[in-house]
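The chain below stands alone, shown as structure tokens; this is the form predicted alone.
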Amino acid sequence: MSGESTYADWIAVDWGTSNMRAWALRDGAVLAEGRSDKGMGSLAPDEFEAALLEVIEPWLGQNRIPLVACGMVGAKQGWAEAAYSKVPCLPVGPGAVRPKVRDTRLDVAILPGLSQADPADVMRGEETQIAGYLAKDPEFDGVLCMPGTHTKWVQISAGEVVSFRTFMTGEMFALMSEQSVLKHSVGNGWDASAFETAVADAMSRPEALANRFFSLRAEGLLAGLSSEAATARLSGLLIGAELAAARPYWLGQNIVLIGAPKLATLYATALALQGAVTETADATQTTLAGLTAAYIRLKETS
């Protein structure tokens, strides 16, 4: 971009551990995007703030500008840490945090995450998934998934959070899938009735769980089972035994499915396998959304 009217307003920032993405906004618009690999977890914290202008910087005019982060960012590990809020609470309240930064254009805030001390659990970057969610629709009440590598199940009620719970599904089936025997029977096909009958499995069965994975090895070896039907079995054991654990969560609620389309369709799925009607929200259109509500109340309360 070039001139100063097309420089940004602010920039929102999420910023896990693998990437970042970056937004400059100017009257409620998005005026560019930018990505990194350069994740949390490839940075030490005085490195952010280089790995951040390298993004933004076309974007920065000669004034101080705001920028506000959410996620990885905030963590211990970060680049400042943001303490955890701690639920029944707000998605995004008070509590950002302001690193040191050496660049007078910029003015960062970093959203804090929430917690949970019974049973324990935290979250970063999904608290403002959910505030740009009820920032659309305040009147929410319900239970909103985030499918993911970590999947969030969160109750919201009169626009808190009341509790949480997260499932490693999605690192377990990396996990799995790449590292364990099991890399020798899946494949990068998919077989939904397969994935179907695996739910199912799992729901009614989830103590079998360790057996049932393994016999998937033993009928790639015995009787010719496809990797198609050997990945989409795996994926429906690991979101099967999922649901049969959140099972009080999802049960007669109204629930949205906030993240990757192919991702949050299986959940959909599995869902509606057990008689559960969902609602989708796009996850990138949240979290914009989140980061924007988040900007507005630090320039109420600035």
Contents of the next structure:
There are 2 protein chains.
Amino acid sequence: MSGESTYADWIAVDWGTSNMRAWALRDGAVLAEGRSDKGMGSLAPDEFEAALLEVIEPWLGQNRIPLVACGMVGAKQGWAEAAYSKVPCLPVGPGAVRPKVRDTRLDVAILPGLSQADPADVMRGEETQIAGYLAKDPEFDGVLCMPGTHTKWVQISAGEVVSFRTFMTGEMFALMSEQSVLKHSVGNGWDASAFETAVADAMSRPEALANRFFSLRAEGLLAGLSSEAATARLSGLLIGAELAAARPYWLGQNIVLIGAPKLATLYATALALQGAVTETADATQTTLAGLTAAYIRLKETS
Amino acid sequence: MSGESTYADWIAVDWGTSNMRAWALRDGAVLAEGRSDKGMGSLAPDEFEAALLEVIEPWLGQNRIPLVACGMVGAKQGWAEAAYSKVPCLPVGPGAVRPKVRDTRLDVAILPGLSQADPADVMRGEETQIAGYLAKDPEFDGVLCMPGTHTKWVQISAGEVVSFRTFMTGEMFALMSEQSVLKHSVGNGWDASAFETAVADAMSRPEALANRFFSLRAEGLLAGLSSEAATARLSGLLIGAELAAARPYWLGQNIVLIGAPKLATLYATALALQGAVTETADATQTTLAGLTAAYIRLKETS
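Got the form predicted alone; could you also share the form predicted in complex with another copy of the chain?
The complete assembly is shown below, putting the previous chain first.
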């Protein structure tokens, strides 16, 4: 076995605002993976190449290697801007940008995100997961729900993204539980029944969110509400309001959840309470499948 | 004129979570005022007396002086806990606590806040403003709206607080505009028409808040939404949702707004769009009137 044969064919990169993950791939298998806390949000354009090499240097041979990246790395404030593709469109079509690199071993392509004019919306990264899901199930017709900091609801038909909506639910949960007065009320535990009650409460009275939040604090002071119940209710109130607004995206639809397992389970639970049946797909595998589909496509078209 | 005559009869203190204000009073007139950033949130119980003296020491003579304080200073984590009075009740009734002090010149009384069992709610500080407003207009029957970090809507009848609701609208605005991804979209300016449109939008679709928030970011990226419009819409969406939930508190009611002038004006504008007529009362004057009413009452009952 020559030394060269242990090197990767190509490298997949998921580069978000707060961190980066990379995988060395050969013949469809992951040879190695790495990650870095140097997300797009902490890097100037001329710092991306060095941050990348810190993670992938051990995987490089002497040959030039293709690298396909998705996520906020392609934002205006990122390494190089990959202009949004406008829906309706393929999740990952043409439009990859190739940033200038100093290291001659690198051949970097950054995938574009998607935009929607009305109502205005954008995504960077999730489009690659959508492409990954469709690579596995090209005939899928339905909705992908991608819970996270900014949860996406995406309508898919005939292999294209038809429309989507973003909800800041995850970021609001983080801010309310870590930075607001509710930080004194919440904790690490969980109360499943409190979550379910809060989902139903918010779906019927979503306008009362800012009042229900304060009630968590007041019930803690007056009635000894547990931190488990407060945490679960905060989450349930936010997800319930989101479900009330996203109703056209889930009512009577095929729904696939793609996200961190714990969070995806919460969405599945909340949707089940509305009688909606969901499937789930692994987020990391879906990202890798999408980057792989883009890699194959770029190889074919180059 | 003796030196003693320049000293205060008593001292009024409004001590919140993040700061403290104090006034030296004599014969109903303010002789001096001071403030400190040493709010309840940054002090251990045995640090309050020193923090107080830093501000009021110049106002002390040789005699013992009454001092009446309201706000979070009376919370469990404050100087000394003043147990909540339960509504329906007078805004400031009996129940003041007297913390132990080392300095024999100080005679400190801390006023209790109010609590409501169902729905659970609490206030500390606003009850004193309510008492101040009622000292001026004892026959008032209607609603006091006190916009702030935690906006209070308070139903008043026959001189008592009948019920109230707290909304975390102000804290949510601060977190979303300063800590979330929207910090890149908002600014210091204002767009009055964007505010009004957002109030109406949130009143009709309050469940979509987490989506509308992200739209501010997306419209900034895609359509050049100005920071003035984004700021005003963020505020309008939050206040609009609050008005939708607080409807029983303002529909067909006499409404008096007590709060920082800019914020009170926003609430007045939003309420006027719903056909509701409001009056305003000065927040600081109302606080002082409430502390004065409590001082007189304490003097009479001691």
